[in-house]
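As structure tokens, one chain now follows by itself in the form predicted on its own.
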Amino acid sequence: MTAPSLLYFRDVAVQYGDRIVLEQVSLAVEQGAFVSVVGPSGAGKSTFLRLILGQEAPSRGVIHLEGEPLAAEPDRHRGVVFQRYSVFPHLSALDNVVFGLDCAGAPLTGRLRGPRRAAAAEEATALLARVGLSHALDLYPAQLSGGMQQRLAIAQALIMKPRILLLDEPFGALDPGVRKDMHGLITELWREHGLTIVMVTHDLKEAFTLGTRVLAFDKPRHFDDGGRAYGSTIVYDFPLDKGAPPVDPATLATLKDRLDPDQA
């Protein structure tokens, strides 16, 4: 018997009253994949990410992580990095990264003590050095550039050793040069840590450059004479590993036209 996929969706839908955000979402994601998620605004990309994180529950369908129902709340198996630097402004860089270990190791007091605190600080220091912030341990987020804050957010997520790292437009606010550097860093960390990454992006080039697989969400049906509302689903699934068939240029052109032109 083959091992279950790391992440599995079967006929998942999200609906709020009469509004259907997602419908008929089915896919299996293998361990070690780098999945890029694209689509126009309002296509349910962030909702899809929140489902994986556990911030949102499906209205219908099932989601499994390693063959078991996905936990209904975020946990250490799923790290997340948002576009707007999801770090604590009142904590230093070092304390931002240690924070997760504090909460996991000392849930009542919120702070490790003695040798455990020293070990956590040592682990966080090493991770900050890996993301290029060894010189910024005592600095606060307001003292860091945008790229440095995003490096800090990545370290903050990785300290918990997640199985899945979720990236929600993580590089969209960065200058082109910094963005390119961050592409290199996240690719290296993905390989070093054996991560499975799911990244939402509006940048089609970024999606195909970083991903081993690209999912495109959209509404395949936009209206119906019977008055039924329709939601978004996966309309394209491009495998980019070796041996995969080349992506049809006409399909890419169609997808590019559907992306928001001011953010593509």
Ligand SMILES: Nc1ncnc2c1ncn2[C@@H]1O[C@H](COP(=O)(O)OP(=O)(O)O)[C@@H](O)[C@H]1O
The other form holds:
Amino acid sequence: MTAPSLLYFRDVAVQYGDRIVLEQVSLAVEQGAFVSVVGPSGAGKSTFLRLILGQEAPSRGVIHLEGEPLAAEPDRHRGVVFQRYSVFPHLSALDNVVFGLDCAGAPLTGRLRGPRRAAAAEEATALLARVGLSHALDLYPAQLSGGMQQRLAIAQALIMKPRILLLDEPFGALDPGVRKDMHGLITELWREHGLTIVMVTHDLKEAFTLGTRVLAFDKPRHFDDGGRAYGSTIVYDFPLDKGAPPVDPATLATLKDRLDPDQA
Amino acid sequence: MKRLLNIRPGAGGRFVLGAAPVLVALAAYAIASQAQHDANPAEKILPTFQAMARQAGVMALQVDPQTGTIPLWQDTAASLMRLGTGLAIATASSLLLGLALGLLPILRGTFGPFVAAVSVVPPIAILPILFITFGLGETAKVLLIVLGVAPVMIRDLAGFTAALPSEQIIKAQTLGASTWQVALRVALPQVMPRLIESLRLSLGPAFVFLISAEAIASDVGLGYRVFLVRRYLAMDIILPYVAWIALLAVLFDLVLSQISRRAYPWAHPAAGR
Ligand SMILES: Nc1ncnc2c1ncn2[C@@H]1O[C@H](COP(=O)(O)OP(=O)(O)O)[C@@H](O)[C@H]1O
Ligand SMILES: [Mg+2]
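Form predicted on its own done, so how does the form predicted in complex with this ligand look?
Below: every chain and molecule of the assembly, starting with the one above.
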């Protein structure tokens, strides 16, 4: 028998009252994948990430992480970076990154002291240097640009060495130039740390540039019933590894249309 | 011509603008009281500044032979003790309850409506109950201040805590933080500047409750003195006392504001570091 997939969904549905958001979501993600998730606004992409985080439980279906049922609340094995509010405004950049080590090493005071603090600070400083923030250790988030805040948020998540890193439109609020730098950084970190990443994005080009696989969420029955009572599911699943078949240009055009009419 | 709402005074201009009404009011009072005094020296309603200074000197510098103490300082010490105790209890309990209610949905469901109900009861209406239950001593007066300001502070802090971005709370959990660690390292420090702000806004009501309690049942205190000398229409004592109370309130407000700026620079980004 082969090792279980890192992340496994079987027939998962999410429903609020009688409003179905996601249904029939089945999926296996292998260790080391970089999965991009696209779809129109309201298609349930963030809901999908909240399921993986454990912030929300599925109304139906099964979710496994490394072959075990997923813990029903967020924990240190699943890191996350949101579009905004991912860092703590009251902590310096260094303290933001040390935070996770503080929690692990000081259950009662939540703050490491002495040589353990020094070791944690050293580790955090190295990680901050890696994401290009060596000059900003003592600055508060409000003193950092949007791109620098996202670099900080990534470093903060990586220090816990999560099994899977979840990104919800992490570069959505950044200028195009900054966004390009961030693409380079996240790709490098993904390779260096052997990360498994699930990233939601609005930008189809970003999805295909960064991902080893692209999932498109949408209502499958959108076109014939007006999308009343049905939820979204994975309508396209493009593998982009070496040796994968090329993406059909006609399918891509349809997707582009659905995603964002004025982006096409 | 700029719109009225776009015209901003500079630093010097702001000072002049702020000082002008005070100076005008003082000058008007000086003229009116002098005219009154010239017409009828026995008139007490508008004491001159000289008369007030004389009485203030008596209250602040001379030992009262009956009690063996200096009235102003004895009154101030007694009032500040009550105010400080009441505000300390209110602040501590609103910090604890505000954090707990804001962070824990179970508690919010259980005690939220209770706190909301308590905070709409006019505290002065409870004062007789307090006097009956706890007697006329210090406890009832301190409790009036606590009951008067704490419920509003608790609601304010619980609301503020609950409104912290959920992304932050989730992020902390993905970094391994327990409920306790989220409260201690994420919520508490961010709530502190708001607590100070809330305390500053509570100073006014706290003084109202203090003086009400002292006016009704006390034998020492700023409120007691003002209501005592009212019987003799001693405006030359009342006005300096009122000015002194106002000065104390402004002083506390300034100190709290400075503490917040020093201790929580990240919460005052405009002020720089
Ligand atoms: N707690 C909730 N209660 C009710 N509806 C919700 C809730 N959370 C999300 N939704 C709905 O689910 C749909 C999908 O939301 P979301 O996952 O945020 O979409 P996306 O991230 O793809 O834009 C939206 O229509 C939203 O209104
Ligand atoms: Mg979303």
